[in-house]
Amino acid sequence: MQELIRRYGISLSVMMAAMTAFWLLALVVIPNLVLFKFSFRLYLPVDQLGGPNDVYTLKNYVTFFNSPIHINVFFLTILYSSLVTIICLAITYPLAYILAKVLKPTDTATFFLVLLIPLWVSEILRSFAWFIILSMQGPLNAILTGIGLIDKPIRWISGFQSVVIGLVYAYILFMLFPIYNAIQALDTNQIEASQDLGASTWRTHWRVVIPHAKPGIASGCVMVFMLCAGSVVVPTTLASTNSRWFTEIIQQWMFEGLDWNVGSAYAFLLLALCILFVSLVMRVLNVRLVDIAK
């Protein structure tokens, strides 16, 4: 905070900490709390608000876990979300090494602001545009089709591959900026002395390249996880009958069910696993909170 003042002043710096804090409370805590209470209260007519029955319980909790069906796409959810985070792990790293180590900054401008365009389009309409590329006469079966990749058309809406595709190409960039940051405040001068050693462009980037872009790494991971797991526009628009998404059943139990309580329930053991999964990135990383927040 005293940092905070010494750049932009008292009045700015406090008037910054309020609207953080009207953020933090107003859009983010107090809406969560009122979740979480509802959680532990059961669902009941009007005119049975406040009675004998309307008591805290366990049994919004206990529904999820006599379900096999909801625990199976709960864990199948997490399943391919960490499959989308590890997919864009390794796509976006070797990308964000060339992007601060290899290309010049001109050239890096560009390449930025290629792949920034279609963020101006919303989710929902490049989830449809997806729909349509992989749909069975869609412009991707035709391509494959006409170099003769494919004797025949590939149904690619089917089971989680559509969505893997879909949540790969929506949080990509998620995962491509924390990195990229990361790797560009390493100094060049320790690559090369690396290379002046002898070792290995692998063991360069083991020894020297990874342990500094680790923060940028968890940051990167632990916002594409949570935006997989929490994602609704995706498995809705691009999932088959078979492939349902963890969200689209607590959407079901708020929005067509009316049961806010079961619903918020299951939206708590979702937020529970994805603290979880923070935690274990932490660890395995050896990051702190802090590093990931910078």
Contents of the next structure:
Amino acid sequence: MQELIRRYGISLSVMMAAMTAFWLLALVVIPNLVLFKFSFRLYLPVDQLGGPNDVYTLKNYVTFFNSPIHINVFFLTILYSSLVTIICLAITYPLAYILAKVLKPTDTATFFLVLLIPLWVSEILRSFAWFIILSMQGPLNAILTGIGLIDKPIRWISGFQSVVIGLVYAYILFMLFPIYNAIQALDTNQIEASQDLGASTWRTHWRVVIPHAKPGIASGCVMVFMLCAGSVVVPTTLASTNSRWFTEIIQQWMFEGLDWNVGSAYAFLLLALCILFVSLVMRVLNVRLVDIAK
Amino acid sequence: MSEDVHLSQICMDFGSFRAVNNVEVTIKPGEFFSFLGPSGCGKTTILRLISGFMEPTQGAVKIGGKDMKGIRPNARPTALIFQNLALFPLMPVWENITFGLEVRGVSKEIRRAKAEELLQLVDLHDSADKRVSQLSGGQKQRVAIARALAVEPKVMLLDEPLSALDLKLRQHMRAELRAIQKRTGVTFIYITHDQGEALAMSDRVGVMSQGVLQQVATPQEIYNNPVNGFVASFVGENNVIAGKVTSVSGGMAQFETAKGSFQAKLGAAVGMGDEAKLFVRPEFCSLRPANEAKVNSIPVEVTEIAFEGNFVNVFVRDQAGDTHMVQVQNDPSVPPPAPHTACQMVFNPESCMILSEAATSRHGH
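Would you mind generating the form predicted together with the partner chain now that we have the form predicted alone?
In what comes next, the whole complex appears, and the chain from above leads the way.
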């Protein structure tokens, strides 16, 4: 803080601190606390508010555990978020390695620009773009039938297919950057030393590059997984008749059922269960939180 | 156990830049061979060509008579010690050392035993389970050597591995490296810009400049009989006087300069009537009273005295204003002349050489 004042002066420093505090408190902490409180109250008609029925209860949380359909949707959300995470990892690891260690630094800059430009377009537009690409009469089917790879158009928007494709596209860069940074920081001599000592390419990755990139991989996976599980726009835009996402249920409670109390209970359940899941996976893969923060 | 390395007419181009130009040398089995040269002379490129991280544009690398073309670094019988050592920070010391065995599928028990054995060899006990970050610079050095030795290479390649160490440790590790090389009998190819290292450790030294191998010889030969001006001035100190060869008889020549006429040994590639330079080492010069006429003498005035401990550097200026250096042994009974003393700098005809400039031919494109 003193360093901040010395650099920017007292007024600018206070303003920056105040704005950060405002963002944290007014836009993150307080709304969450309000919702947290909501989640323990009942959805009551206005005239009963403050009355004998207006009590703190776990009923909203119990609603979830009494609803097999919602539990099912929750597990599907976790499952497909994990799938998206794995697909992202499989695509970005080689890409990150090539960007960090194979390409010349001058080329890397161009590549990053090309990768980043789509990110400037809003998520909803990008999802719609995929809706068009994947539709029955869309460009993807046109190309695939055109080059003779398939005989008749494939119904892409069915099951969780289109949602997974959309989510991979939407969040893949959140996987790429931490892994790229981690591999970038690896001394190239280590890779060469491994080769020189007789290791195959695969072995070098397994024993030298991946262990070094593990914090980046973990941080990318956590980020992509949490973003997927909490995503609303992509699963609604690219939804098929039988793909339901947990966030859609929360949305239904809040905006269709107007029951903010159960809605917030579901939201906190999603948060808590996702954190639990991520911690479990981290424990299994032997990654610590401090590694990710690096 | 060890193999010879034959670099056959090697050229290496990076775009239009020729980093290594027509290098031809055979390094004998079990030899300690150093490539010595300033940075950018192409010595590191040679190391990467032998280890397989690069393929030469022209020519061939042969190890034990076998052409290495197309053989990747992981399949060559070489082990490289990197300048920054490149130890694996996430593995304990013993796993670092036996990494090369691990990738060859050797069982953990055998690897562990091998690690202990190699740690004994490099004089590093009780460190098997330490992390690399817990080791000192010299200890890391030893781990890197052990790691390279573990794969039982036919040829060991060392890329200035001592440059990060402090002076005392560096001198100690020189002796250590030399001893390990003798003990194992592996061919060592050592890259350095430090002439002291190259001279002290090597059986033979190859001096490089601008991609060209200037001279390959024993350290004594390199120092006492350099083939050209580059080798003479890169290895050790010199007093240099420009002039012209006026007569030649046997290996000796008469050399006319602005400072007078001198007798000197005639270097290779210099002939009658050539413009060249006279090189004389400071320790082969001595100072005599001004009135004592001598062969090969220059009238000078002492300007400065630098006491270095076991020897004394006396800086003198001749009448043209050029500075020369005379190195004398420290001897309290015969102190060097005081500054401003007029005297003569003399040197023996057998201990000075007439040499041409370095062979810098980068043609051949």
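Rigid core here is just the name for the largest C-alpha set that superposes within 1.5 Å across the two forms. If you're wondering where the values come from, they're calculated on a predicted model, not measured in any experiment. Positions refer to the first chain, counted from 1.
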Residue shift check between the two forms, rigid core fit, Leu27 Cα at least 2 Å
yes
Please say whether, between the two forms, the C-alpha of Leu270 moves by 2 Å or more once the core is aligned. no
